[in-house]
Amino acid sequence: MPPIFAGFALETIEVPGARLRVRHGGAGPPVLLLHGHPRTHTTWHRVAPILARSHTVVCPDLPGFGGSSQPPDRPDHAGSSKRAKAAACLALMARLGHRRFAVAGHDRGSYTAFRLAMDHPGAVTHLAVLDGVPIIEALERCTERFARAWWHWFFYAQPVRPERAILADPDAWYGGDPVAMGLENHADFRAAIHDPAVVHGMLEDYRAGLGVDRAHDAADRAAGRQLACPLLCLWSARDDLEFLYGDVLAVWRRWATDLRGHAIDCGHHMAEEAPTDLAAALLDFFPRD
């Protein structure tokens, strides 16, 4: 079979606060796509080639996945949230030569592409959310529902134990089938998750999330603020957000002026169980020439 991203770019590349792995290629109106937990760039691996036939298509590691650098611990876990992680995308996408982009982002990396928008509004032209809602909107609406389903939410920010715990096995933790992800995609996901670094680098999204990350939403709230570009919001058909939240969209109301999105009939990896789907949705969402 043929490799993976055939004709993308493999760089490092330095920007301030966080050194980046990122894939990039295509032509046409620039793209970034911000991977979720526990994955790295390689699950857009379907997606990013059908998006370059017409776009210009950046997929990093996130700053504390994958092969991207680990930002520096501290008390209030500033240096993982969204606005630190917003920040470095930001400054990536600059080194490459995009002022003015497209982006979209799932699960854990849907925060930090809701953050990118909201801080950098001149920036980002279109937002796709995938498989996610607010930060302080499912906090708030943490009933016992969101608590038997999404219980990992708060054993990841719990300090020390969930390393251990994850560690112990990382393969039985997170599963994972190589045939369905894609080998090569399934071993660079499986490299990451053998790393204690990176499986601490990746729970400290989730206690900067409890923290800082609410702290911003709430503060863009009680200020009034809302998106400046158009949001789609998609979300997967056979995965919690429907079951939690029943009008997905309803939940993005007050954050959003231009709001459209729809279910994906998948589970919740939805770039690799429906990337077909997913593209067509992004290609009829995102600016071409």
Contents of the next structure:
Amino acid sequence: MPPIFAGFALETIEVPGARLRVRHGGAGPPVLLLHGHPRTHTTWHRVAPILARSHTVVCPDLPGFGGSSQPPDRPDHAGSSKRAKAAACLALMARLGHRRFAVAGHDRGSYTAFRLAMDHPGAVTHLAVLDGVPIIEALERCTERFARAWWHWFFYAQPVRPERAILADPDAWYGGDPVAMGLENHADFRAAIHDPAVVHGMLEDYRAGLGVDRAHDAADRAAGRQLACPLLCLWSARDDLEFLYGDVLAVWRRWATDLRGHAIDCGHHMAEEAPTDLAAALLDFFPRD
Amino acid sequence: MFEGFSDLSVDTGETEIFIRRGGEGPPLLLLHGFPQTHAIWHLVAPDLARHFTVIAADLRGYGRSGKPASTPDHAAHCKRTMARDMATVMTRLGFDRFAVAGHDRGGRVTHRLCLDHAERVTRAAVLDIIPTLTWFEQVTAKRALDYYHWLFLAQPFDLPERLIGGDPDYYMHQKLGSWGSGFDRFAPEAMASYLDAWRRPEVVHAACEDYRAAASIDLEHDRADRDARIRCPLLALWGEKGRMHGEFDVLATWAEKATDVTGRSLPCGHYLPEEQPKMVLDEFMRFFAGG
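Switch from the form predicted alone to the form predicted in complex with its partner chain and give that structure.
Okay, now the whole complex, with that chain kicking things off.
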């Protein structure tokens, strides 16, 4: 079996405030791919090679995740804010020579992708959000249904306890099927979930979500700010976005004037479960040379 | 603890309920909550026993009571079943009518006792709870965060059991330390009672089943009883440093469920009988004894 990410470079790149492990390769217009929880960049291993035939593909581990550095702990969790992570990703792309680029983010990565497009409209040409709505829109729809389905948001946001509980048996908590994920991807994921610092960093991402990230969304919405670039919204048909929000695109409408999207027939880990469909949807949306 | 009280295990036909019994006078049943045992009453029970026959019970699954097998529909740990346990205990002890006070989970059992066995309950007190259905129907992100354990413990077997079971002492310390006025508030003998129970996997499982029932079958029962009212006088007490105070109009939530509601907050956290035993005693004497 050939190694994953054949032909890609694997580097660690220092940017202000973070040290990012990043895989990059291919040629053409640049695209930044941001993974979700509890994954690392290797979740893209089936999608990135397809995109790399026509695009320069950059897949970092988000700050706090995988092999990237841990943000500083602060009482307000601002170190793990999506604003801070977006700034780190912007600096990373600049270091790789990309001033303008497209972004796709899945799950937690979708919040950083969204924040990157909101905070740096001059840099992001296209935004693809996979399995996400803005955090504030999710939290404002916290009904019994939401609380039951996404109870982990509230569990993770508790201080200290979830680290203790999860680290007692990370495999029991996070699961992960090596065959479905791919062996190397699974090994990378497994190294992450067994690293106490990474587990803490991932939980901080959620803690920031309920506080500082929500506040940033609220400030944008109060000011009437919207995305300046086109938005592609994709969601997993067998995940729960439709169950929670009904018309997913309707949730996004106040944030984007150029909006499109559809469901993909798969479960939550879209990049692992439906890489061909996902790559086709992204290639259809992203700019071509 | 419980000097002068006798220990007794009552066979209800479905399970064994452990009680401590003391004193003379009209019967007063005391029910504890999560993750505790009857020992929460140790500071108020001796004084109450000068006026009442005090029955401090462990709920099924908790403490030294029986650990009936759980059922897929969680009916073995629903509040209706737990209330039936207590009604049977009081029958076995020869008390047709009785007063009841319940803290936390015990308060939910008290609520169910008042509906399912209305003819037997003379007066009832609920400590530091709002009705289960009210919480689920009025949840917000803030409330889901404050009460995350409701959602966590209700997850399917055996995820919470495994996560808690890996370090049960830690979980107990966190719960008792963060919801009240600090861990030091608890008497060593009471803490020993809680930890002895909590270190047993079957107790952790039963507690999870209690919450699974609350998120499923208890809500079905509560929805069916949406128009039912507690007919006996109801006293609601809650802690000013707790999560409900400021977030809910506690008396108003009970006024929707009962016809005769009084109550107030006390200057403490969640663990009223251990944090403010004198005030709880005074409130109980005023409410249950009329003086």
